[in-house]
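Shown here is one chain on its own, the form predicted alone, set out as structure tokens.
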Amino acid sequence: MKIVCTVNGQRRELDVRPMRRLLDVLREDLGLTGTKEGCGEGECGACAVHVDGRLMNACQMPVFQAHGRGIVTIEGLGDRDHPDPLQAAFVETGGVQCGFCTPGLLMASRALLNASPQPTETEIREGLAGNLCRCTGYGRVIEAVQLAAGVPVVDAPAPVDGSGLPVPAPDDAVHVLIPDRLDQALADRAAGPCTILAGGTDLMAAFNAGLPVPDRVLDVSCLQELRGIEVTAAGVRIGSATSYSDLIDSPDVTRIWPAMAEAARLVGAPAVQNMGTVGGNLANASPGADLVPALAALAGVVVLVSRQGERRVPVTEFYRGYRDCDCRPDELIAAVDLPTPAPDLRQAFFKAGTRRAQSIARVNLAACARIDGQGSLRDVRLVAGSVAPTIALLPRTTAWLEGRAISAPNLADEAAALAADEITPIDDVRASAAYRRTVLGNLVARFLRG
């Protein structure tokens, strides 16, 4: 496949296998070996680059998605004679240890300072949450970012005119379909089996781990009909190709649907949030998905489209089993609709993982309830993840809570015990069944205690 992009300000015309990782093309074809490979699945940040000014992991991006875009690697950030202020600050504070993770840390730090020139220490820690330092030199890295804060830098190079879509080659092993209209995408979907690709954060990691790359890949990342957040008086429609970062950055989502915004914040870290999509989180059908419990608790409805028309399925009914969702072979997830919640709805999302960022949930919980004028709980919804093959709705616990006074003695403890008893989780590498029961009960109690 022939693609055109800019790399560190230089126009590049590349003839590549479309499903190769951007990371491999940068290192092997272009000789830009400053971008490192650590984990190969988007968890360490060593391969972080800027794509159109946004932080992304090069190990999670198929190279064809770089067509028409502007890429900056560590080599483009600065050089020995003209270092970026961050590079100089890393040297001054001793933020450079063995150096393996340093390129990714610098790229993440630059993305943070471009977006927030004077970040707080908390914001710095959040901005670097997706980068692992094997030498544990985080303190000096934070000092370096603080030292470089506020120093102006040259703008990143603009993306090139890609002159339309990438040009497939007859000998491409994988037939990548890249429609620019939804009707064409639906026609491609109906034409035969294909794997849907949007952000690629899970799919590319799976391919790198040995999952066979399919013969046909349908890329929906460029479809404008699947992007965006449309808020009306009745609710919100979120396009399936909308990223987690789009949710986090939306003032309306944060104000009206804070549980959904919090779930998006707890997915991965900035590079993953810039790439991963709402539709991908739904379609992946992982029992540990973070966004799905929040969408279910907030009465979300999945909007599916095909050449036959539109079909609507509540999120609570979308999953038929482990990694199995109600999406037909000719359908695409177009959007998810959420109603506007009552003004007095209390809502929250909690996640228990191995660390604050970049972890798959051991247990998560989305919770909603109103408290009426008499102080009683109404419209209680509790949806848990990572405790069953699909999301768990906890109907016995919610029924028991409905109508009870929020101030009732031992309410939180009794509800916690009910929730723990209601699930039948398994022991696995992330947590034991006993741990999951205890933690879920604690999260339910935490919600009720406010």
Given for the second form:
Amino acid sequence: MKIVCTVNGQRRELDVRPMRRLLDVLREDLGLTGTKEGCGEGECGACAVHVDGRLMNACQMPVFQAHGRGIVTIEGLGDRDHPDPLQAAFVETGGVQCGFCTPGLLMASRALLNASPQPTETEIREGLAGNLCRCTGYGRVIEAVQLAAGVPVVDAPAPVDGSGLPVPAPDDAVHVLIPDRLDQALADRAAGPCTILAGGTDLMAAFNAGLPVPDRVLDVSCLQELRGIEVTAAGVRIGSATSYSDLIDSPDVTRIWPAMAEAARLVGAPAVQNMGTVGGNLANASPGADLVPALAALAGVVVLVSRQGERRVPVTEFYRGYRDCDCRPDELIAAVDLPTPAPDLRQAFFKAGTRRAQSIARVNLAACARIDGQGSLRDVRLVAGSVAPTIALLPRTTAWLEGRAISAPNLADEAAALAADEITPIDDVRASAAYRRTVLGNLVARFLRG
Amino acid sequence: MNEVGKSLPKIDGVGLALGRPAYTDDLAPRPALVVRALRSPHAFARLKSIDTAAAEAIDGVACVLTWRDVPRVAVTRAGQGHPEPSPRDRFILDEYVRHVGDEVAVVAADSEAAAVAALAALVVDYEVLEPVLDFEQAEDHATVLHSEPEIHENFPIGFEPTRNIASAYAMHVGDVDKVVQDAEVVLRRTYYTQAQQHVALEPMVCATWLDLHGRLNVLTSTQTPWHVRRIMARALEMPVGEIRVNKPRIGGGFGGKQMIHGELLCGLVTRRTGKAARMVYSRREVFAATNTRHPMRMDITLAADRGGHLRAIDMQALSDTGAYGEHALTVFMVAGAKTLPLYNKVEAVRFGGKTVYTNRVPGGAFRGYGAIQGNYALESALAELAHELDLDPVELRRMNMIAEGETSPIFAIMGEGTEGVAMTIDSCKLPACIDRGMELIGWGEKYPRREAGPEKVRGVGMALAMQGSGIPGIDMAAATLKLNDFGSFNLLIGATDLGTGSDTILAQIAAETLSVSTDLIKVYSSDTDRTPFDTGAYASSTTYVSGHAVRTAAQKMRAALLTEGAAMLGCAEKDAVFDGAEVRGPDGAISLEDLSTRLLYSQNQKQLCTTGSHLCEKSPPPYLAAFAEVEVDLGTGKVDLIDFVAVVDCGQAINPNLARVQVEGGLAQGIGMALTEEVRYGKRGTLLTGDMMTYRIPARQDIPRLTVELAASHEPSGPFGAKSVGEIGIDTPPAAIANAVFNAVGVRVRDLPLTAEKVLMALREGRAK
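What would the structure be for the form predicted together with its partner chain, given that what you showed me was the form predicted alone?
Next comes the full complex, this chain leading.
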């Protein structure tokens, strides 16, 4: 496939196999060995680069998605005579030790400072949450970012003049379909089995771990119709190709649907949030997905489209079993609709993971309820993740709570016991069934105690 | 001092921050054959047959090697000195595979795709055997892992492979049983530590090629270039002199790259094909097919009087070395040797036990090297004793710990698999470390616990640690200084900078000795052809042992400069002085720039080149006092670290900033071991934690601001007063955090890591009682 992009400001025309990782093309074809591979699954951030100014993991991006975009790698950040202030600061504080994670860390730090020139320590920790370092204990890195904060830099990747779509080559082993209109995408989808690729965060890691790359890949990342957050008085429509970062950055989402914003914030770290999409999270159907319980608790409805038209399925009914969702082979997830909640609806999202960032939940819980004039619980919705093959709705606990006085004695403890009792989780590498039951109960109680 | 004691930036920092090519895979020759291993899906199996025909027929495949194609020479991949204190129980490839991930066969092809296709085309008939998965059942198990006739120990280490015992050890001073019998208070506890993976961000990588002369060149991410060369020569049956090993920058080691990994396979491919080859481990291979920290069970008995004076310590341990015995004995011994001398007031002390084989990823060297296992057990037990006696745990330590001018009989008894070397402690600033640490954490106000909001409780805990500085009588390092025209120097060192900054601090030592600025010292390190010998970067040896060698080379260079300067000035040597800028005599002076240039081009022409080497004669321990504050979530059991304070006595820090970062990085790794990291296996020995999604190293938000201070100290035997600092940081977090969790919520977790699940379930049990 022929693609056009800029790399460190220089126009590059590349003839590449489309599903190769951007990381490999940078290192092997372009000789830009500053970008490192630490894990191959988007966990460590050593391969982080800027794509159109946003931090992304080069191991999770198929190179065809670089078409028409501006890539900046560590080699483009600065040179010996004109280092980026961050590069100088990392050396000065000792933030560079073995140096292997440093390029990715510097790219993440630059993205952070571009977005927030004077970040707080918390913002720095969040901004660099996806970049693992095994040498420093992180203190020197944080100091370095603080030292470089506020020092102005010129960092404007040159615009790309490559327009239109990449040109497939006849000998491409994988047939990558890159429609730029929804009707074309639906025609491609109907034409035969294909794997849908959006942000790539799950799929590219799976391919790297040995999952065979399918013959036909349908890329939906260029479909503008699937992107965006549209807020009306009645609710919000979130396009399926909308990234977690778009959700996090939307003031409306944070204000009106805080449980969803919190769930998005707890997914991965910035590079993954910039790449991963709402539709991808829904379609991947992982029992440990963070966003899905929140969408379900907030009464979300999945909007599916095909050449036959539109179909609407509540998120609570979208999953039929483990990694199995109600999406026909000719359908695409177009969006998810959420109604505007009652102004007094209490919403919360809790995640019990192994560590604070980039962790898959051992248990998560999205919870909503309001308290009416009599002090009774109304519109209770509890949706748990990681405790069943798919999201768990806790109908018995919900029914028991509905209409009950919030001040009732032992309410939280009894609800906790009920919730723990109505799930049948499994033991796995992350947690035992007994732990999951106990924690889910405790999280329900925590929500009720407010 | 002008150069030593200064926090200079790392000399390679700028290049690394710019992303310049620096690591093995950045520099490996292209084109090169891609070498990939087929890895066992079974924990234990015999390879009945391997059909390679289909794989060999694939376009681009250069060679396929199975156990039938490789020299049958028993080696250890431990990467230790000669002769190794680990059993030689391994072959390049073998008829048996002994853990999931063990090497079945190797392919080399001219592309990644062809190599992957070749792996898929190999047809292997496995005779699946019953594995040994529980290390407490391994001894005399019906399954014997190693029955190969060629395997052997190099000297007595208790090697009994027919009983699944890789090594055994026992020592005692005094009559422990009698003291325990008579003691007012006896505390018996059992603790377990888990397998931990190094997770250096750079995986194992090597590249090999034949040079003009047909010599085998090896570029590899290693901590031990000389051991790699020697072990490769043995395994590949070729003369040591025909191999050159060179280490470029490496992306973290932590002991994981002390062992030999892809070098044997890659080297063999190059020998067979004549072509350059490179082998890059995937992250999954790093987890499945390198090494972990040895898991241990530690049975501790403490005997004391009611006032808290320790009278006896008994530590009996069982260590799991997995499928191969790399570092089996020495890690085991360090669990006692680098913990027990800390409490030298006892009347009797005993240490012993075995290291057994299981069908798991082999154990190996890992920062802390047994000391962290022993430390967790001993420092937890001391906290439990203090609790039973209703004593402040700090006071209990103060009463019993070693002090300057004292010794421990253990130093002479326990060495690197053999006897040790007696020594007196000439520097120990533990009292100051403890006082300052208590102040920094606010021990007075925070001990033992306080509420921190609904469902959250905070507690503080503490632990002490000691380590060593090199292996006495064994570790040897050398350095050469070469004078260049116009007054710069090449410092050629065998020492291996694994990202620690050792190239920088060794340059500082040379500069200080020569009274020149550090930027005049051009460092080139870790190349078996071009630099002098060094045993390698392990056992906390580089600053103390290699530093001495550098200092000696620089002292010789300084003397040579005086001799030559005086000769040029026409004065007696005793009348000349060198101040770093010039040699001055009674009647004139000659600048270093002028002197060095004349020596090469015009007057008394000669190359000034001096070499120093240093054998480690004693191993002065650095000391550390650690204080942790945690917050426990009563609803989830999650332990959040709020604050961690470490005050270290590492002697005179050559570069205080780099020393601090060493400690901070060690703490972070120890915090991971304490809270989240654990290599876990399924029922049939499959690895459940084979990637970074399931094996959790701490991320930025898991590590609070670490407070590390260096105590004022001077070790008389060290170069400019220095001791080691690379390992000690890792030792204390497990015990300090476990003690803090106990103080917070009354839950004592005796098996690492302290997961939210263990804490919550223990809390629930406590409530049920």
